[in-house]
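The chain that follows stands alone, in the form predicted on its own, written as structure tokens.
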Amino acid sequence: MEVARQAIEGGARLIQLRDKAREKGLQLPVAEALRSLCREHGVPFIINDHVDLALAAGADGVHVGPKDLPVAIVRRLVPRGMIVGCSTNNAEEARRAQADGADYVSVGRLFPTGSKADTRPATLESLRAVKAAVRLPVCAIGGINESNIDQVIAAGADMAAVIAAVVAAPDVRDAARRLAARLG
């Protein structure tokens, strides 16, 4: 909660909830606690993967990718007005995700990261073709920091979902303040 609370007051825009070790009955209460903490920071909350802990914990998006439901059942299971985000990997999969209804795509994993073992790689010229693909807005994914930030913003990033550069950062705001202020 202070990792998540310390990344908004540095400039994050959007928190989301990914716990792939416990299960959900464990992280209802942790997704609550953060719902509420970015519902007082007027600050999105989106739930990894599990669209019903999304919906018992009142967020306010879901994001799935390859292995979950997909993006037409998710659609038809939220409220309307619910996020939903897609994890893709190339153009094709974002103009799918698309026409089922995303309201975003990520494209990822772009540089090597020590949180997604299974992932399939991706390009920035992946993402500049996703980017060009579709009419949603375009989050890079995987191993993103300060380092190499620019380049996802230049190949047509919209968003940019970070953990490690933020949660390891010896100062959460600061990290968040800085990755922030470029995606401007």
Contents of the next structure:
There are 2 protein chains.
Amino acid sequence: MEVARQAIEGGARLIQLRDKAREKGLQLPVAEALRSLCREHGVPFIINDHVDLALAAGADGVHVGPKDLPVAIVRRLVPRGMIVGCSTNNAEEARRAQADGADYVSVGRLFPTGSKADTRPATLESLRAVKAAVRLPVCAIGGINESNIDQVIAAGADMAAVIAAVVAAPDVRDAARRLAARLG
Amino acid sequence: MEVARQAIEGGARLIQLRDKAREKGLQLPVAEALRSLCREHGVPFIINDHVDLALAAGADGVHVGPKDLPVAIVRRLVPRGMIVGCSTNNAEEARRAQADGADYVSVGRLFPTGSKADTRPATLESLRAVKAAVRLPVCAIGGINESNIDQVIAAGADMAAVIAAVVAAPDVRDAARRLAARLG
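Show the other one: the form predicted in complex with a further copy of the same chain, since we just had the form predicted on its own.
Below is the whole assembly, all chains and molecules, this chain first.
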């Protein structure tokens, strides 16, 4: 909660809860607290993978990857207006996500990262191809930090998702502020 | 699928999909196939833990335990008429599950079991207490087999959930038939 609060104060414009390990009943109180915090600050709150948890917690959206429930099905399970994001790795996947009703797509992992080692690698070229293929906002993800964020912006990223670059920074607020400033 | 089919042919009156490991997108095709099989045979199909997967697969119900989303919330997330089951361990939990809208409760694990080692132990006395506390059907679970099913029936179980006693039997159909016969 404290990290999320500082990130938002620094300029994070969206918070995602990503917990691949714990049961959803154990995640629910955290999700509800984050939802309240985000709402208080007018920042959308997205839950990773779990549509049921997102609905239970009153999150603004849910993000699904290639092993999660498909976007077309998720769209049917959530109320109108709920944000559905989808991980993609190339233009074809992004086009399909758009056709199935995704509100944004992510592209990654773009750079080496400790927290998403199980995910598929992508390149700045894939990011460019995805940006050219869909009209949706595109979120760059995977190992993004101050040293490479300009490259992902140049390749067309509308957003950048980070964990370590903010969470592991000596000053969370300041790290979020510097990254947010690059995105304009 | 083959085990489920044989169990149903033997007399299983409900099938539950329980997969605590794989991502829900990977479970979806299995869940859809089981739902079709069950529907074909007029047998309810329940999914363990995952409300979103249950909704996506068109299952007849969902079963939640103490670390899953709470029954009262699950009730709100599923359409009217969908079965909601809840793991309980004593009369108080069973009464709460009933008040929150559960359609049945389970009690277990009653006997030693390989597949549910992480679950809480319960006794035949807990089973009796739960049966006396609620008007809902009560399902006994955990290490139930031909050698002890009469005890759980005597203690008030309306149903018995098994894995090994059927799945690991030399003849699945026959094992299911013998257990089902005991339940009358």
